[in-house]
Amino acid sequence: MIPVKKSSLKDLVYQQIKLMISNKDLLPGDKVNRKQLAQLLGVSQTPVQDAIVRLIQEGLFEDKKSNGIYVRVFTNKDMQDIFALRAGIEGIALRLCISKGCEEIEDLFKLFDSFTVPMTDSEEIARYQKIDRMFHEQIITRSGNELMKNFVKDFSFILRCYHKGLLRHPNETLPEHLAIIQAAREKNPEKAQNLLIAHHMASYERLSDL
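For the form predicted alone, could you give the structure of just this one chain?
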């Protein structure tokens, strides 16, 4: 790992530790060793401690007091809570996008054009997963609501890190995406919002079965 330079040191250390979580260099349940992280990143313990405090505040690390700091283990219930929050927020974000005019998100509507069901090829499913993530994250981004974007950015990171695969197969979710897009193209914000909420809540329910 390349040692962190001194420019914007606190932010760089914070981003590097988040990357370690994303890359599975730090696994859920791992104990966080501030001294080892500082040595690994080639910095003092002060910016590492700043990053740890920030990650505790964001819910990615847990402070177990006398037992130390640990990478948080997210349960299925935690993930359900995230999907429920995401359903409501993203539904509103899509409604805002539609109210501004579909040209704001027209390029998003075309993301799924190359996919058909049934989908069986593993490479195609992996490509679909990336498009799926982009579609949902960009709905929030294109809404133009900065508070909303800041509120969900940690949720997006958690979903990327802790659910590398798809909860539901593209054969199930692609028709849902296409129905959401069709409602948006018809400039029917209420229908699009309800379909998007139902889409996320189906994943919420699937987590109950895991």
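Since the structure is predicted, the reported quantities are computational estimates derived from the model, not experimental observations. Numbering follows the first chain given and starts at 1. Just so we're on the same page, rigid core means the largest C-alpha set that superposes within 1.5 Å between forms. What changes on going to the form predicted in complex with a further copy of the same chain:
Remark: with the core as the superposition reference, the CA shift of residue 115 between these two forms reaches 2 Å or more.
Residue 77: CA moves less than 2 Å between these two forms after rigid-core fitting.
The rigid-core alignment places the CA of residue 125 2 Å or more apart between these two forms.
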Given for the second form:
2 protein chains.
Amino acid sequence: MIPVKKSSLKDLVYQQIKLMISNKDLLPGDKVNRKQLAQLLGVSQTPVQDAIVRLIQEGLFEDKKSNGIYVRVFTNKDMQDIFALRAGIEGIALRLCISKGCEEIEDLFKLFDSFTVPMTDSEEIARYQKIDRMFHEQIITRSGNELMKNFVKDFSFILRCYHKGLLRHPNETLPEHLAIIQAAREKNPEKAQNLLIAHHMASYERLSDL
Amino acid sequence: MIPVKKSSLKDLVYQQIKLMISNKDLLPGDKVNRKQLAQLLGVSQTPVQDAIVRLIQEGLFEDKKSNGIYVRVFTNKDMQDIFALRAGIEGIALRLCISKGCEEIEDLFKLFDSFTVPMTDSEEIARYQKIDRMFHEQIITRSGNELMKNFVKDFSFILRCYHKGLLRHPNETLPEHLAIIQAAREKNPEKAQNLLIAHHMASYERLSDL
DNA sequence: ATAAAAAATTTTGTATACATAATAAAGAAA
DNA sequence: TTTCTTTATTATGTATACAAAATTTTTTAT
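Form predicted alone already given; the form predicted in complex with a further copy of the same chain follows:
Next comes the full complex, and the chain you just saw is listed first.
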């Protein structure tokens, strides 16, 4: 028997609220109102309460105790913190990928073959960005560390919602990607890890300038 | 005015349940019963429900959807995943500490001066263990990355509850700690980071043997 | 006695009610 | 007007009610 998980209201409400966040219907600093949300979504306050608790735990909402619940405002420092955290996690993930000799990752690497610097065509840059994102996601996924996936999922959402545009031009990042890939092909986990971390930390530093 | 945060019932219940977990009143695999917990704690089911949602989000409970909620069973693989994740996070934290030239960390390092290998006295080993734990905690704390603190707090709790005994003898780990400290004193972030990661990954490997 | 069916109980998801605390609004005094 | 008090409104935390699904127990038939 296949366990069909007919999602419950509370799960739907949770997802719906996250959608409201990514759609900017709920903005950082907004007060979160249980009753109002319940009416808006056409459900009772109970599943909304559940969703709110989850979102607080996830860091998307902030509980100002007696003062109400608010959509969390992420400062520049907060975004930097996320970048650093991701650097550390993705670094170890890549190390694990290489250490366990995961060959299938080669197909990921190949995706970068078709690019060269300098990159000027905006359509090509868009394509590059997509592959860039996929590359980093897949490192986590293929590490085989389930826990990591969950952790990263949460703050990937935050980055997706609150971080507009790219920080560094492909001309700068492509060579870094290629160097990482080469270290991986050489089966040098530590080198690859260090390069990946350096890659992220360069973005981290750039974030200080904003 | 000092904002006195008279903790609400739901927070107390949450903490109380975590205590039940660390006290082994709630064991992995146990079914979690809302009504029963509410009666036990002498509150209504509402704050218990809140706490349960938080604990699911935190990974301590598992929602088997239509099948009920259970105290999560952490497999050996799960514990390994946690170790790897911690390695990555602590590594980047140490790098940040050194990069920002945080001098106060020196007082932490000094705590190791009084130890030498071989270590045989069980009381000394106990003292070492305490300092060991503190060392790793403080790296996170002093990195100045708030997000990290919260992430690590959650899985530190898991390690504390479900991981008994130490994996490797001080005779093996002290030299590693000293090497890490030396790299830090040399203000070499990458080297220190690599050594710290290697230190954790050695424990990670050891965990495979169990 | 064993298997199948039916009935009873428990559990979980959801809704609603309500008191206390917090905020906003209105009115009174300076 | 401005400030202070009082009153009204709303929001949050908590309790309770209840239906549908799941589990357990009991009953019935073989």
